[in-house]
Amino acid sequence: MTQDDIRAAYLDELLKVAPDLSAQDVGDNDHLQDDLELDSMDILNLVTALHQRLNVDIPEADYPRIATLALAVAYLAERLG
């Protein structure tokens, strides 16, 4: 899976969790909670969706590593590699 594929999957799942957002609203360094205003349940739903879609476990200690689009793409590429 390429980084573009991972980026698209992350954005797709994020927009399902937060349907009030659009892909244009999400910058590479926008923080899920601080900038995009997701709450802890939204984060958990995103983690669950990513697990189901990509078959990757994301332990709670690693949640900060998916806090932005850029961080998440790098982290998921590492986990899927």
The other form holds:
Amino acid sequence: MTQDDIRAAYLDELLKVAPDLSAQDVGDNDHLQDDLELDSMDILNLVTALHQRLNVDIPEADYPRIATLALAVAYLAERLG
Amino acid sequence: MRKAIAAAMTRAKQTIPHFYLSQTIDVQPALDWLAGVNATRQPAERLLLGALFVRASVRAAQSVPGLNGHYEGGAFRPASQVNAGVAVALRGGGLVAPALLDAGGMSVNETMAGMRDLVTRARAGRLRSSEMTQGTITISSLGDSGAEAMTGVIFPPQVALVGLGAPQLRPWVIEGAVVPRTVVTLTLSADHRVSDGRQAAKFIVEFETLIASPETL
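The structure above corresponds to the form predicted on its own; please provide the structure of the form predicted together with its partner chain.
Next comes the full complex, and the chain you just saw is listed first.
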């Protein structure tokens, strides 16, 4: 899976969790909570969706590593090896 | 949405003689317990601190029935079950508080699943009318970020609201030593036509005791 594929998958699942957002709203360094206003339930739903889609189980300790699009792409690429 | 909120809150402030009790509570045992539980679970099965807050509020409401029910027609009618209203912020703005019906008999896992379902349906505009009208006490939590404390307005005809501020890392004294702990400030808003400070204090003590032993929830 390429980094572009991971980026597309993350964005797709993020926009399902927060359907009021559009892809244009999500900058590479926008923080899920501070900038995009997701709450803890939204983030859990995003983590659940990424687990189902990519088969990557993200432990709670790693949630900060998916807190922005840029961080998430790097983290998921590492996990998908 | 804003007009409906304005009408309900104006009615609440004009007709309910609110009083408030606050307590800052050490939630480190709950967070440590959650971390251990969640480390063994896949994401779909994980718990949030908010589920423990709802569960502790439900159990406390069962212990203090004078805070669980409706004030209508000039009299208080205690509820026979706890329908826990869960305040949900809508992403476009506004707030709804659908109820987890008959939450008294739910486990923590069932409470979490019920909250997840309520939040999803609230944001999709798919709540049932019973969930919007049959709440008997409301729990409103600011979640991971936000202000340290929240003094909420009771949703009429209910007679109490549990407001929980965002978790804060604070110096805390345990057995004479100052240690860093994560704490949350609980503010109970209650209707003075129905209850008094003693009942409100009992509710808070019960909540604090339960949160200190999350495995018992």
